[in-house]
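Below, in structure tokens: the form predicted on its own, a single chain.
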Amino acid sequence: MFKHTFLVLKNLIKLNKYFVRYKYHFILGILFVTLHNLFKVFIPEYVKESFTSIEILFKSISSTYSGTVPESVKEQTLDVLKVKGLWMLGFALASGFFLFLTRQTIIVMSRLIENDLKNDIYKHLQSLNLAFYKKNNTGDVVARMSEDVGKVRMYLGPAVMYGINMITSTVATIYFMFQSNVELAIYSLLPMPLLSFSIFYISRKIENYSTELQENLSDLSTTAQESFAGIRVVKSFGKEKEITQKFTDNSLAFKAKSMQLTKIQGLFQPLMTGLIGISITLVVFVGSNKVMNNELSVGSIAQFILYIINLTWPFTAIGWVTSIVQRAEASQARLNELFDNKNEITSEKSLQPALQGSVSFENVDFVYPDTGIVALKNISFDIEAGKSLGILGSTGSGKSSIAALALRMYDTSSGKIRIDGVDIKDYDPQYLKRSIGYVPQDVFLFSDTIKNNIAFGVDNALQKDIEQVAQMADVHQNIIDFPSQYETMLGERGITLSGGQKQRVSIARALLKDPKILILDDCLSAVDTKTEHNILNNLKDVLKARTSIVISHRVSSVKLTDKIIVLDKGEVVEVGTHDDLLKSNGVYKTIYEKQLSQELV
């Protein structure tokens, strides 16, 4: 049992720093809930005194008077009841007031911690490198940020509040019970060992089901996220029925596990009610015998019934609180998995010098850490500052891997990459990314205005600068044709625009940064040859003013660069200018002639 408790604390103990952060809320909450229970536990004592006063008065009446009771005696009895009643009302109001303050401290604290926890998770996720996102799907990550954090908040707020309430109420009530009558207190508490054992057994089941339930929820979230993100593919293949069935299957699995958890949780309430009923029965039976033998007053029986009722919620809450803690433990374990992922792309020196733009790859090998796929083998090339390099190759030849390494999205498996003669690992990673303009093949646009998408990498960008780079990317005319022009809101992932328009907006976004190094990663694949020609002509001056790496499977995109390397299966097979490579009658010329014939057709 202690080992199990330690394992629970092992996951939840990482939340202690948040309790320390909001220690005043926490301490005041403990104080208020203690006062709430102290005032509440005084009430049964006054109920006992009220019954005892009435009992004494009636015994006196029965032995002194016959027939009608005098009005003075009735008034005396009512005066006693009024005083006792006012005391009980005062205690009840005070108890309720401090319960209100308890919620204003502990529940508020849980909301503050929930906010901090979500921000910490989001900040941590932003710091992780691409390898993490290759291994973890978006739906699962989102489920952890929403559902798992929600379960943890229930532990931080209601579970903590009612847990403290349960402890203070139980301790105070049991203390007053033994102060009042030891024998009745023992009979009242006889069913409690059975209660403790039952709670322990059921809580183990809840923990197992809670962990499985959260995993099912992640699967459900992932299916929903992927189906909506890929709705165009689903619609174009007519797979709505199959996708719906997959979601239904995941939903049924989630429902089945939820039902199992609900059933095991459903054992708590009947169990608590039954055991509390046994306690009341024992008190009434034993107490009645003592009353008949003049060993106990009727008020004492009423007092102990109220004590047991006071214990009903704390002991009933054991099951509810235990359930919350077990689910929070399962969720916090999943959150801890996120926090345990560390970004390996770090730098000891964190240099941030002004870049000139020369780039060199020296015998670079690269194997993707998440899949083990060999992407690059012994790659070497140099680009002088202000010069351009074209990288040509078919799909899977390693072109995009070079871009990822130059941005330090990954580290090389062997070999070195230098910028301005300095090892890329010595630069501050975030500074390096901000200094390089990158246009990926897989364009992502945010659900925002076109203007804000272009200005994403530049704070307080001027409208004239935004329009200038849009003209360079040959997308300005498309934008002003929209009714709202640059204020046009884009749908999710830029769905409002065509593939070519999205790529050109992405190019404009990179150009606005005015980077010293510009990487175009097959970013013209979705435009026709004419548009590609217009964009490249517009970019001539831009490319000359900075170091440029143009990656493409089209010869037309790279032929104007100062030097071209041809990749095949992760290796450099040819190097030279466009004219030199045509004269060599190698792979480059073969690709060129094939693409030229396709354009003529």
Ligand SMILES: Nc1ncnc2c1ncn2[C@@H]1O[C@H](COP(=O)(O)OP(=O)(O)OP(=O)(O)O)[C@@H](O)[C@H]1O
Second form
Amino acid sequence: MFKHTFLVLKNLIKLNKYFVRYKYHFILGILFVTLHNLFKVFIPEYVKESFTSIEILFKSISSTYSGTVPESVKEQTLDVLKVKGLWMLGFALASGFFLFLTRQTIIVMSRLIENDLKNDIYKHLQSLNLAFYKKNNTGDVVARMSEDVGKVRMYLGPAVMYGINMITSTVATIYFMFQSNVELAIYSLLPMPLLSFSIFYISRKIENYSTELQENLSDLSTTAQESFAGIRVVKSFGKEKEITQKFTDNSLAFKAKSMQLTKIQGLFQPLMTGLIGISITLVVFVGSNKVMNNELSVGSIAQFILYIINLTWPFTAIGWVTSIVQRAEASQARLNELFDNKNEITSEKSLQPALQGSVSFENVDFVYPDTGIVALKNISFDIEAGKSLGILGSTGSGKSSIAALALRMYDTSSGKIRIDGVDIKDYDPQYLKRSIGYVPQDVFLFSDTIKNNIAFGVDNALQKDIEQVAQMADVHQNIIDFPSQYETMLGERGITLSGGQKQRVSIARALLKDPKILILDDCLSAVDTKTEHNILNNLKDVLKARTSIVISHRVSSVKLTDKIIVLDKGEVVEVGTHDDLLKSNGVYKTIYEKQLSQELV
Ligand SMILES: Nc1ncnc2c1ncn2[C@@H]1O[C@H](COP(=O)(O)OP(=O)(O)OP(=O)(O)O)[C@@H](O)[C@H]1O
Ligand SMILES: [Mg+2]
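Next up, the form predicted together with this ligand in place of the form predicted on its own?
Below is the whole assembly, all chains and molecules, this chain first.
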């Protein structure tokens, strides 16, 4: 059982580098815990000696004074007891003090490592490419980070501390026991293996039941939550009875589990007390016989009772420490798996030249690596530096995929993408992303001030520049209407912007970088045509000064661009200017007319 546990620690081995990093905490911790146990283990010896002093006193009473003890003898004995008492007090205080220092070193070390581990994970997560995030749901990743790190910390701190404590205290106590009396030592240790085995077994059970109980509880709350969140549906379908029945069933299952847990928990304390009781009884029984035969002093019995009490905690802790270690091992296995994910988007040359801004796609095919969905087929186009390209297409036609490839969030399956004639794989990936202004389709704003949200991509941005880009994005007026203006908090603790306002803040953010290449991915979808017109008008000059790719499913957004490509199911079906495309009477014209009739254009 234990062998199994300790053999499979190959995942936790990865944490050893952190122990090395905090070696002074670790070594001092071991020293302190050893001192704590040494001081503790002296106490029973002194208890025995105190008893012995009284024993001597009694013996002298019965042999010499026949009943009455002179004050002088009493005082002498009391003096001896006082000294012993002071020593014991000193040992207890020293032992406690070193326990305190142990916590200050080992538990502090575990908190420091926890912090490093979190930072390492965070850094690693930031370095991973989007493909990782598509495969793994973000909630999972965050849960992993906090839950698994928490469990690993339990190993680094409490398990290591109690583990070392367990070993030093057991070794010291057993050594002193055998030093004092071999036979009593054997008798008092006899029930201990049974004790630690049953405690291991019971704590295992308690843990399994607790996990199951947790699952039952989450079922129960999901049922409750859903039934109230969806109360309209429940009522309109007349399903109240069924849903109540489901809740009752879940609740009964929960009750049954918690009963099981309570029963086994109830067993824990009595079992421990019982087994320790057996040890003590054995010591008292065997010891008293020896006392009667004058082979042992009464004090030794008291001494051994204290030793047994000293051993109780380490033996109880075995089960607990083992299960912490097992959980930590499982958590660390998951963390290691996370660390094994590497970002393949790297560059050998890592060029960082100043960009002019011409972009070309040459026969680009793209299949999403995780799902196998064919997103783009044989896409080719050129944009000269400073010109604009419109990409029009229905939903799912591959527009956003083109943007993702241009930013090198993914690598093409085949074909080449060049910027200023250089393969984008030769640019430093971070530099590339920093140089391109990108307004993603799904806007994300941080729970921070509007100002900081706009300034996200630029260090030390000036207020006047921030206001200027906000004006270009036609959101300045909205912002200054808020009481705190640019300092207005967004998100959970602040206000919620409308969809259109968010998009415009996101545009301002991309503009602030003053990029040579700007990609706007459907970023005007949530504004009405009038606002769209305003923004595009404001942006006219901005777009002129750089290469821009405007992605939309609305003709109104792309009609002003120098060249438009029309995408359908991942393929380019038409290319030309707005006027060319209207003349050619193709798909573009059909879309245009349809949108015109819906007053979208
Ligand atoms: N991250 C992804 N992983 C796997 N498949 C994806 C991913 N993103 C998009 N796809 C798929 O690739 C195809 C093209 O999607 P894309 O997002 O490029 O379309 P779009 O033209 O931008 O659509 P919309 O107008 O709705 O934004 C779709 O079939 C889509 O399901
Ligand atoms: Mg899209």
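Here, rigid core means the biggest group of C-alpha atoms that superpose within 1.5 Å across both forms. Numbering follows the first chain given and starts at 1. Predicted model, so just to flag it, every value in this text is computed and none were measured.
Ala404 is not among the residues whose C-alpha shifts by 2 Å or more between the two forms once the rigid core is aligned; its shift stays under 2 Å. A movement of the C-alpha atom of Gln503 falling short of 2 angstroms is seen between the two forms when the two forms are aligned on their rigid core. Remark: with the core as the superposition reference, the CA shift of Glu215 between the two forms reaches 2 Å or more.
Core-superposed comparison between the two forms: Gln332 shows a Cα shift of 2.4 Å.
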